[in-house]
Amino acid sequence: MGAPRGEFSSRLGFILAASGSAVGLGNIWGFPTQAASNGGAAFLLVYLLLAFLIAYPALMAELIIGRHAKANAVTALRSISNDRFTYNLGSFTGYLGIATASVILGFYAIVAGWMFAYAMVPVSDLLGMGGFADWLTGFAVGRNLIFMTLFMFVTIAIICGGVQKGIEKWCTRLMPSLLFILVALIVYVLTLDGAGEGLKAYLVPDFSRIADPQLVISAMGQAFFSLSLGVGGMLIYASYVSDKEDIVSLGRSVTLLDIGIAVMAGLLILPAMYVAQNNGVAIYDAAGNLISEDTLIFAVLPALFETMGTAGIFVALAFFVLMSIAALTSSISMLEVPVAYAVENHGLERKRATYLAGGVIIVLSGVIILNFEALFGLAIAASTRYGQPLLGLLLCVFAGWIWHRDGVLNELKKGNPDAEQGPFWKIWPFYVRTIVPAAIIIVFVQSLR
């Protein structure tokens, strides 16, 4: 074993760190654009339903296993196995989680690098450095490599600090900053002409769209991705939680905060889209479809900011700082997945393990950048469309079928002696054994069509 394991110093520290893991570009960028493409409020209703009924129970499976094992995903799943087959299945699931987290971070670091670059554009404009601003917004290999590497070194520096001095310290600073900037931007955008139309599109449902299979698939995928499920990040964070804490209450708080921020992001992005349209910026293509997510973030919104005059410079800075913070809080948890394994299973010192794992991710991201057309979409599909649902399914199988029921209950009782009489224990065991796996399989099969 490596150095002694860390532990979150407070309940709030865990909630902010775990929420930071869940609150990433999937919430601030992905959720609003998915909502805009899938009926606005209709998507919002289905997303909320699936997040609480499917994603939350799956999240609890990951948190309970992690807190019980006090170890990385590979060791944790092995520890609750009961024969050679389930032991090997646990090893496979843990290693697949490490690989999936690494691939997600591989493409995520590229996108986060774009956010870093765009955050520097308003400053460049203020300083009259137009040429540099053009380079920052151009899709050049050099720019992508530089800012991806910069983003990864910031992530590496935080992980090197460990649980309390790294993860907890920075998440307790970054998450309040994210919330403040998000609220300030929402308040400002809602005062602009056209925002009301966007607000209506977001909050008034078209019930005819709710039964659309594609909407349901998109909502399920968004719920899993935005809660950072399956890859082991939540399991690792839960392994750093004290036995004195009520893990069910913690999971509920994380879910509510994550979903709340996703909903708030919709209050920013959809009204901003319609403000842009009101200002003459196109948000639909020639076929009448909403433009793609990357075009929205890196073309439509910057064009909107330009129509705002001097105020637009500061709004653009706040927006891309917001996006950068969201990306960073998620990348921290993803890098911790391979780092925890290297420290605990191979006895590496944390800094060495962090630089090694981070270096591998930088190389992987570099390969994707140099072969962008062929690999970027493939990395996203392999990890989020296939990897995460499969991992979520396997974790539910471990929590619901492989791990003995008494072991699960004893873990819940550590932070809540009356857990057996509570509604969670009366519902969740059956739910995670049957309903959640069935829902994941149905949506996964539908997504392959």
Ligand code: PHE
Second form
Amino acid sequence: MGAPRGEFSSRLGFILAASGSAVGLGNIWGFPTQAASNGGAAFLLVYLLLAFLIAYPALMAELIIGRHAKANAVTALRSISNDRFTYNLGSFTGYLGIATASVILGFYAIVAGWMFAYAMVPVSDLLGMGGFADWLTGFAVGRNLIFMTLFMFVTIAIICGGVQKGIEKWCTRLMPSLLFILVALIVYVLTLDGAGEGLKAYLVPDFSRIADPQLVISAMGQAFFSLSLGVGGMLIYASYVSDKEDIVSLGRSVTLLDIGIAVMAGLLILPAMYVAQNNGVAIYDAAGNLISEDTLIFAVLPALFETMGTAGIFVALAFFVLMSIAALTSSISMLEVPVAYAVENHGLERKRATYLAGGVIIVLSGVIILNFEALFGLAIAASTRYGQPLLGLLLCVFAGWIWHRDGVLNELKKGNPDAEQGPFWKIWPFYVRTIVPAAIIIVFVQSLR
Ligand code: PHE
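I have the form predicted on its own already, so could you send the form predicted in complex with this ligand?
Below, the chain from earlier opens the complete complex, with every other chain and molecule after it.
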């Protein structure tokens, strides 16, 4: 076996690392744009319900199993299995998690690379290097490959440092900066003409949309992706938490931070879109829908920044630095999944394991870039629409059906001796056994239609 296991030095260290994993492009980009195109506050409402009632209990399953086993998902699930079949199911779930985390990182690193590139545009504009700025924003294979690799190397450098000197150290620096930049941008954008219109679009619900199956499917996918569910990243982070900590309250803090930051990002993006419209930038596409996804981030917002004069240069810089930080604290949790497995189960030294796993993912990402049309959407769908819900379901089956109830309770009691009397223990076991798996199956089947 490899070196002794790492451990977060404090409660806050874990909370910042795990919320760093959760808060990512999914929150600051995915959530607001989905809300914009799915009835504003109607989406927000459904999202909040699903996040608290379905995604949070599933996250707790992952955290409790991880802290108990003090190991990566493959070993952890094997250790709570009780016969040959569940042992093999545990291995399968763990390996599927590693594959899914790697595919997610494969496409995530490409998008994060664009954020790095766009963050350099205002700087090159300031230095009068217009030609370079054009190259940075042009969609070319060379630029995509270079910035994806750059982003991966930063991710690799942090993961090489291990739990305390890598993950914890950087998340405690980056997460407060993220929060600061986000709040500063919200305050600034809300002072601009047109922002009120955006707030309305975000906060006044269009209730006619609320029962729309498409809305529910999107909200559920968004909640799962946002809480980094199923792939084993949260499981491995929880495995670095000391037994003294109350894991239920840690999970609650991470969920609240994740949802809170998504909701706040809505207060930035939607008003910014309407400020853009106010400044003459088109925010509706030809079909009359609000522009979302890549066009929003890489066309509408940059066009908005350009209408702001000198202030726009700094706003653009702040915005893309915010996106880069959010992406980085998430990508490290993805890379930690294969790395922890290689170190713990194959005795590889951490640096070696990190370069190996990082190298494989760079190649995977490169293949996606070279076959962008065919593979980019496919990688996203396979990992987030199919992989994550299936893995979430399997983890609930392990926590609710396979692992002995006393084992779960003993684990909860480690950090909270009165856990048996608390509301969590009264509701959650029933929830992970029945409601959560049923909800995942229903939404999954719906999404196939
Ligand atoms: N939660 C991250 C986000 O919202 C994405 C992520 C998915 C991170 C899976 C880790 C694992 O962007």
